[in-house]
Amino acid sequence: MLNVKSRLEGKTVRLSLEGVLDISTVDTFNSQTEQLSGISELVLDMAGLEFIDSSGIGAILQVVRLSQERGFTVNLENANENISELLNTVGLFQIIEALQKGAN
């Protein structure tokens, strides 16, 4: 089961996650994250976040793409240590950081 809390701070979203991101799941992610616009910033607080799997991981690197399209930027918070371990492994991080460069 997956809870997603959207608090809307100025033209920051914060989606909070709380449960399993996987692939019984992803649908409720991204109905979350497919209408975001006029935001220049999406924070994804994982700090409820038990598991993730490779669909939870295409889930955020949609919501990256989406981020490019319109224009801001996705900042990953408070990943336990094994998620965050997990996302480092696949290159996550790297894949943010590098396109978030390349758009400024």
Given for the second form:
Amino acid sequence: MLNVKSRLEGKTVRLSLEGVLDISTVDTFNSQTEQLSGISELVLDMAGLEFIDSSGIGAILQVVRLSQERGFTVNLENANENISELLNTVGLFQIIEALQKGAN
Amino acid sequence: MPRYLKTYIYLVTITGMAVLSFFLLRIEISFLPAILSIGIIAGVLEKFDIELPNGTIFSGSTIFAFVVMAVYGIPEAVVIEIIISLVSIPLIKSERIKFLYNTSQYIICIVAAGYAYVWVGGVPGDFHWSDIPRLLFAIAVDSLLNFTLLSVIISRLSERKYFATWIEMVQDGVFIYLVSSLLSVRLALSYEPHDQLQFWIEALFVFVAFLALRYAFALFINLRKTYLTTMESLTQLTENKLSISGGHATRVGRIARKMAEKMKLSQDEIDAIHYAALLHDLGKAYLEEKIFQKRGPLTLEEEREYRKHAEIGADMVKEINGLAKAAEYIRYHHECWDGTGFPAGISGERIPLGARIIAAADQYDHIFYKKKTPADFAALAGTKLDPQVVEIVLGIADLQEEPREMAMPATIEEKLIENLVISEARKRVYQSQLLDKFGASLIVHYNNGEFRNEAGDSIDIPCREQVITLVEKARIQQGGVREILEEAQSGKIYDIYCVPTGDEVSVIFFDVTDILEYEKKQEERVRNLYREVIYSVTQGKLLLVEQKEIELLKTGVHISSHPILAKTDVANCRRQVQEVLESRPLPPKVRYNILLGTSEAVTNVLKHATEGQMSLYMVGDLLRIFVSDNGSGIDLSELPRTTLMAGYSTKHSVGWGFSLLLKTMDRIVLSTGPRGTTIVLEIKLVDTPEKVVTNNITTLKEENVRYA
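Form predicted in complex with its partner chain structure, per the form predicted alone context:
Complete assembly follows, chain above in first position.
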């Protein structure tokens, strides 16, 4: 199960993820991110995220692509140890970094 | 023929003949040369009738009957009608009763028109300006009476309601009435008893005008036919490639056209619908062939790919001049009335009518091709199809003939199959390294229960009984049949092609025993090669095996099994694994990695197959997670890239799955084939020092990273 709470702080949207992000929950996640526009920053707060796999990572990559199109930045925060290692292994952080440098 | 219809025909015939004998005696002999000349012109026009683009037949001959009625008299007009009848019927078919009935009907109509003319104050034989409305009235009476009499027979033959038939005839007849009236009035006005030159020039003018009109319409219709035939042949070529039943597009095109005609749509609309129906599956040519040749259900990924064909087809057709409307119908031909279709998911009347018609025609053809009944088709009303459109389809009586009729293929299709069979055989022969072995191939001709060789001698053939069944099938279908048969005694395998040519069927045998054996060996060799290469580059972490070797791994304690059918099963499977891990003292990282591996393997099943199963076995401390599916397997040549390259996937997804598996598991055993893939994840549930070390290193590294 995945719970996504959305909060708007100025031009920043903070999505708090709670639960697991896999093929069974990416649709819930996508429905929250697809409509994002007119913002300058998206924060994915992963404090409550227990598990993510390649399908979930794929969904985050989609958001990163979307951010390039619509001109906002993406920040991943509070990922637990297991998850941040995984994201590191697949190079997600490097991708985000490279893209946002390129955009600037 | 029902009795009332017979009675009706005799009644009309007797009345007609009685009227005829009454009027024949009243013909003015001095008019005869002129009447006969006009009769000849009328007769020629009757012979060269005009087919209007909407299919109605229009002949200029009756114009002369009206004119003669107005400027000579009713008996003379009767003569014209007899000449017309003589020209039209015997030349087509020498059926006496049909001729008599038709003649009678013409006579009754023209006499009624004549009396109508007299009744409103006209005097046959003396036509003036003031008589124009009277003549128009008389022509209307003639037309309406003609429709009234004819509808009795037509409605019976086409099994439709009398009144509906009549209304339809009147609607179709309005244009013809206007043209006939205009020309009749013009011709009648030009008649001067004492100076007939003007009249004959006008008559000639009408005559030539009609021939020119006929030529123009014929040209137009021919052009359209050529266009359609070209398109039909093209679609049949694609159908062969896509394993769609041959002639599907052609049939859907014709059914859709009939529906559109029945709904009285405009000619432009009917043509657009016909073209769209013909090309409705064009987009499939763009997609990968294997999706269409696959026999089992499609995976999610394949389904998504398949669904694109409607839009791709529409975009392709849009580029063709004049087919913009047709393109829109193609785009929406997979939409459903209840909104469950694709690509847009629109419902009801928001779907363009043309697209709804094509959808119905498409379903109709599918259902009748599978030999189902109209009830199966009617059941789709309101869900998949527009209920009103369905009703119209079911109301078209002669539609049911269409699939059978089309099952007899046109010559072009026959040639195509023949060419395909021959070229395919040729290709195989030339490409084969075992060309010399093909010397054993055999060509025989089957006729009247006997097989003969090229020299005409009766010979014995392998698998005789089965081949006879094939040959009969080819002859009845008038299409190529291919089958691979094994002869039990010798164990030889033959690839057999049957190609009908008229009554005879040519049968070509290829002995493919050796080539199959060779291919099998070759495949084994390739498999072994891959197995070794993959094993060594993954340092023994990935082992490629045969399915039966997988079974050997199912030792120890069987803990549980779980089906993989829906996305939620990914989480369920993880939960099962988690239960096993709970009792073990493992670092959280290892725990996470095992769950990650489970998640990836199970997700792969959903992405590349339609269903699967996960089973857990324990041998001592070794946990084996078996995940198997019914998909079409991993292509051997894709295997190194799928397994080794991070980020590579055959289905455009985020291809981290496999490389993550390799990273996190102790060993992976994989078996893949056309009937499915099984992956075994092996992991020792002990906290080895080695694992602790690697975990610590990654943790350290991580702390130094600040993520933007």
